[in-house]
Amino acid sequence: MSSEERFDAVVLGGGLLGCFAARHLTSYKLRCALVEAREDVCTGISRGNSAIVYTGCDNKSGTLKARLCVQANRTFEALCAQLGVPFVRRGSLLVSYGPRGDQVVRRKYRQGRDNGVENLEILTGAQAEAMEPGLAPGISCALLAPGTGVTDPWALCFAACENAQANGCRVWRNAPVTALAREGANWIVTAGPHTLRAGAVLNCCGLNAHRVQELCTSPAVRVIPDRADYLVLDQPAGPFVRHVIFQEPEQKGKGLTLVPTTDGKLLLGPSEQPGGEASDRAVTAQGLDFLRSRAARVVPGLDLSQVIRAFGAVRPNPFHVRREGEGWVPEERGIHSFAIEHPHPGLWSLIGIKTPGLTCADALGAMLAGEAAAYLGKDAPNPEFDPCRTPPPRPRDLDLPARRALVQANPAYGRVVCRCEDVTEGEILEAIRRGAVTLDGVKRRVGTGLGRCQGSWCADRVLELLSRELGLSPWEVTQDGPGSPLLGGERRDL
């Protein structure tokens, strides 16, 4: 057991809420701290999502969530360039087969220009199809939002996360939160082997944000999750649309959503199914099947043989709960605002930030920074903060005499380990220099496994890579952390 360690403000969490509230805590003069329940930040909500920075024509006027998004997609463009991390800005279009649809594109439109959106642009159903000819004929209207873009979640959340660190954060990783406990002006808070006390905690723990605050007050809202699956289609089907479409159903329930990523490839995906465990990211039948019904009907021409993977996500979705007999139940409707409790002084709990919770962390890790510096009566600006962090070298993106200087100066970069992604051995020791510590930190990070082969060729490689460079047998080497060994059974004879 580790000793106690003081700090002013401790984040729990390393997901994308949680690295950007360390992030802003480190532009105060703040001591702070992150701790992480795995081994590795960016493993939770924010690994699995759609990849959208969505503009605010969502979310109901005059609410939080409503105002940070819009902000939030005004920087976004800055904020990426100062962490080095991909952002493009597609636009977007919702499109309408029918009269119900084109109630919500109106609504949606009025709602986003109450918001403050820009450029908001209801379009015929001829003008949609003229934009977007891969789509099926029969629009009856859509809403063009030129200011949505897409960027890389994981690249954000590592860039978040370094950045806090360069700044002064302190991270800890393999640390669960087992104890939360008030003591006089203090929290204490037990991660692992560490004891940490702080005056200000910002509970950021995504789908057990509810569990880590009922270890010190009576609950109050709980993340009901449900499931999600998407499908990634190769590069050559990247440009069979141009902006992320937003199919609009006549019928009530979910419509299909297509995003081409930073990196030339197309998403469809959210499917929406009910259930399922904080752990749980099993790709469904159903799910599956209506990704390709609904594409059969919306985009009639894509390929679908360009599927390279199928993922699962676990989406949060918050209830107000109340006591029955001995338990407690939720509420019949869920919370659609961003649900942030403050049952104590000096405690914040992010509880159920679903969508835009991506598009809104930076701005909300921003405000309860703030808030927690104003709190601890320390909110003078740290004059030494660097808002900026320097990206790894991505040896496919330089052009040829800027790739051989850095082969010449490092012989690493020009041995290409992931064929499908033109990924070099010297991404992966950067990489894992940086934390990567098993199949999936390094691909997060640097893309192998992520083209068509799905690692086939590179998996080997990279395993023997991290074994050497974290002085780890093999067999200790494991896809996602604890639970998924790469090698075993028969394999551990060979």
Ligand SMILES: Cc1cc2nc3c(=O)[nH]c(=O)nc-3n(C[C@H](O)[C@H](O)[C@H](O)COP(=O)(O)OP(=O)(O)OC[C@H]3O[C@@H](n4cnc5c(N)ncnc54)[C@H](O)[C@@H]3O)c2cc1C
The other form holds:
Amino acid sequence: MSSEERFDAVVLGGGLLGCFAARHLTSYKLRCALVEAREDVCTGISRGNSAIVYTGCDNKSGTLKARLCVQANRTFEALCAQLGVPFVRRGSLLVSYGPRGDQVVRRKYRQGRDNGVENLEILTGAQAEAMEPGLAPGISCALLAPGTGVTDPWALCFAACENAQANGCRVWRNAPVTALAREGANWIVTAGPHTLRAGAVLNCCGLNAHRVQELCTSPAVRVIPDRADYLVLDQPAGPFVRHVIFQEPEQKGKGLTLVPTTDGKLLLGPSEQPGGEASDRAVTAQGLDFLRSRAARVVPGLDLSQVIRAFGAVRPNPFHVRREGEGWVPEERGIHSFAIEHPHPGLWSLIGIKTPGLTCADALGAMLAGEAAAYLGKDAPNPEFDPCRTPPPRPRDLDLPARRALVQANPAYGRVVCRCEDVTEGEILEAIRRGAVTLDGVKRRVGTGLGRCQGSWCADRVLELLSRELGLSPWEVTQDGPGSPLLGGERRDL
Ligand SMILES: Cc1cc2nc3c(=O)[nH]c(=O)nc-3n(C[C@H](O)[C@H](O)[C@H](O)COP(=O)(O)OP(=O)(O)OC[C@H]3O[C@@H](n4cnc5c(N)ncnc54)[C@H](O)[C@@H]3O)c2cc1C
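Please give the corresponding structure for the form predicted in complex with this ligand, as opposed to the form predicted alone shown earlier.
Everything in the complex follows now, all chains and molecules, and the chain you saw is the first one.
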């Protein structure tokens, strides 16, 4: 079905940045829409990251990145409370084992203080080891940042999208932007079968943002991706460290990061591997070896037999570029802040938004929506805007009487489908109602398949529910969108 509609503002891309930009557009009296290329939102960079809510110590003073990160960190509890998303302020330790690392600790301490980060403290090695006895001895000093938090990036992205929709934003999935042109004061966006006219366009296409901008004008910044690997350890390993740990290596390069997640697991990573394409989510053997060998040195007592999953991610490194022949060559000059291009009136492009993009998604969304509303001359607040979203019921978080009442009202909440994570049929049906169309779409919303058995127990039941609820044949249900069939090939013959 095709459509041609007029909007005030259209957001391109349904990652964290696009969903939060859409959410904030609805806080003005604007007619707005979001178009996402894939079958679901939260399938790009936002789907695989470290889940850390940074304080702002790592960002160059005076940059937009530093200012937004500090501001966003302070208000993250309130944001997560509005949207019904998990958030835990675990605090972080940046640990050093020698003189090079010590310099980094001192530099980040000064930078953090200059940026306005509160309660930073430089600890002695003995203090850090007492706080985190699982770390290898020999720490020379550490930077304690009590404000560092962890959240659930998937829940955050879905919540922002749902909140935008609840406040009137139209959301189209399966709508890749293939043309973007100026016609008088309007932008004409061709997205899948839809043609949208809008006064303002916010290009939040992640790894693809430079290509989307290229549809109308050449970007000054392009994304040159590299890859990252992660290991996930099951809940028994979760409490091995209490804080988020950043290990600063003595040689130039990447250290180890350990993240005790909001659901009690432990995340190790990311590694840093060169190369990679926007669509390449495979893990690399070198990256996983790096993580294991680093873990053996930094957390020697950590039981790596608790690893239940490895996953790959892609970093959207932004570079100023120059043309050389047919290709692009990255310039030496570094980019220390968010790369936001504003090449024409009414068009904003976020190109290669790296860490701390998750932390700053809401703040960046607010900033861009405000600029777009002012440009359109429609910056009066929407009196009906409701920043809160009702999260779906999670029986496992309820006490017994509340869980019993929920099951009485809807028996599907009494049928456990994923035993590892205690997820019920009622939650899966609600996830599908809220937009999940793949096995991973359900997983990211309710946690099926995230536990020790990684879905061997529940995948067929989730597939059955997706097939029934969406009116698809089981052969059409996919793991994670096109090219990832669950049934087929030899299994199909069986
Ligand atoms: C390894 C790694 C670890 C990170 N860790 C952290 C962290 O701990 N804390 C933190 O604050 N930040 C972190 N970040 C940064 C954060 O994850 C990103 O800044 C954020 O997710 C970027 O979101 P996005 O919306 O720009 O991109 P995406 O999530 O990729 O969204 C872009 C969307 O645009 C869609 N799209 C692409 N092309 C088109 C098209 N033609 N038409 C329509 N739609 C299109 C894509 O399908 C995608 O859904 C990390 C990043 C990486 C890579």
